[in-house]
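There is one chain below, alone, in structure tokens, taken in the form predicted alone.
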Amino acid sequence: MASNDLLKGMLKPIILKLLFEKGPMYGYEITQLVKEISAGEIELTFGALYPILHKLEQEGIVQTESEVINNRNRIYYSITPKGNSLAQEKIAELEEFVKTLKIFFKPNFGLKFSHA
């Protein structure tokens, strides 16, 4: 399972990508999809998820819509038009960062070192 330190900066782009590609989702649905897609490697807690969603909502990147299901209020989160362009930007930024990280984890960075 990925450590919290590794995940900290990745959660916002992950959440944006899911909302961008899947459309409106509620909190529990997001946590379960992250777990499923990552084969259990990423377990997104509500304590990590909701502060990000609330911040994104305050920034006008996501919007909420309430629906009552089985006498319970379910809040769905979806990306706003402003959020669509930001989501695409963050997804591209993260993809480029991952590509760069892969370079560092190749044996010897693809370089030949002299141990003289």
Second form
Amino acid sequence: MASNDLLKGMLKPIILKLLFEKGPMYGYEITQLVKEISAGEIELTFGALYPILHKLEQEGIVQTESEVINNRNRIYYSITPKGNSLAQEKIAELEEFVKTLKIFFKPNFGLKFSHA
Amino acid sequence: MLDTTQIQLIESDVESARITLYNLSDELVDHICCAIEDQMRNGKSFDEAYALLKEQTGIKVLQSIQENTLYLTDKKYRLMKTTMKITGNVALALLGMGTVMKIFHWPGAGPALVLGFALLCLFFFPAVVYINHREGKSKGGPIMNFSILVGGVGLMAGILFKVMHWPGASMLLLGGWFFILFIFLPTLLYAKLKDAKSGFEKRVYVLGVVALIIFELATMFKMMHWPGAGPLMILGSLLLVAVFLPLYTNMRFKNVELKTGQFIYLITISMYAVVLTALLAMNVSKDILGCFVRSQDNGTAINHYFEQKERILAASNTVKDSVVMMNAEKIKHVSEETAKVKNEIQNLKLNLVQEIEQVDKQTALAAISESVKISKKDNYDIIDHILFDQNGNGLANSLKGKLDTYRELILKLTTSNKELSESISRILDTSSKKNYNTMVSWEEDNFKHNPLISTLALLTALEKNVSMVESSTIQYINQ
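Let's see the other form, the form predicted in complex with its partner chain, since the form predicted alone is already up.
In what comes next, the whole complex appears, and the chain from above leads the way.
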């Protein structure tokens, strides 16, 4: 399973990507989906999730909508029009970063050293 | 799917974690419900599933989610939290260092204490109140926050002023106490009563707040040197430690999951409170009281000698009869006036011992000549009451008047010997003294907040001085 240290900073773009592709989601749904997609490799606890969601809401990137389901309030998060471009930017940034990161795992970092 | 009662149970648990942030409590309830429903689909019962979940996510976890969210989203909260951490640590270090420096009489204790207290009053404490308010831990609303802020800052500033001997300490302390006793504690009680689930719980809370009010009143009486602090303190601390605390811990920790940390914290804090109270109630350490016992008994012995001296010396009087006749009138006058002053002092001692020990004249006289017999050696509340009245015209003041008249009489008689009259005027000096930049009258300097045993020793020494002056004066007249 991925450690918390590695996950730091990745969670925001991951959450944004999910919301961007799947549309409005509620907290528990997000945690379960992350678990499912990563085959249990990434565990997004609710302790980590909700502070990030509230931060994103405060920044105006996501918005909330409350709906009564099964006798309780459920809060759905979706990306705002304003947050759309920013979400794409963040996702692209992460993709770029992963590409860069991969280079480090190639033998010899993909470089051809000359042994003259 | 969960039914309404189950959801209500979860809601009340989340509520008890004091989650007040917008949307967050709804989200957490929904999240917990979803997780339980998942478990139940796997064949677990509601109780099993909820118990398992609670193990992983207790109240502390829920609270930390709220704290983390506030930390991320609220700039002011973030600032306050940082302020609290930094100033709290720095103030503690400064106060600790200041105390050590004060104990060892090293220079710099004053500035360290002042700075530490200033940080505590102006930054740390307001930040704590704000954070408590934002985390939803204080339920009494603005009145409670305001009263604890003003009262707490007033008290802390008062203690600082008292330690530094700055004027206005009493006003600050009284003001702080007023806010805490009559506004904060009642609002706290009101909030607790609204929360209480059973009649028993309500009674425990009322008892707790009443005990706390009595205890705080006692501390206030003690610091202001008002009489009656002792019994109040015993009553308050007994109610608090022997009655309220066992009931409260029993109620709080019986059914809820064992909170060892909180329990240890509660017991430790209570122990500190009790020990500090005991120290405060003792006034003066026993060793120092012992010194005054010796000084008092020593003085009594000397005074006894002076009483006998004139009679003993008269037997071997070698001065011519004619001279004796000439000076007899003067000497008689001096002896009479001296006797009056000594009588005044002796009556004062008797008065003090009788009032404080609540004993008859005979027992009081015996106790004065053998002062180890006095049981309330460290009492100073009642002394203040007897020696000083509201207008500053108490017995201490009238004693000063009598000494002044006596001194003038003796100085008139010895005026031709300058050295002697100067010595006498030094011995019987009752002028005001400068103390921490303010003028303090002779009677306040000597008798204010002075424990019984050292007051007795002081009065005895005064009596001795008067006897010495009498003896020298008579000797001078006889020459």
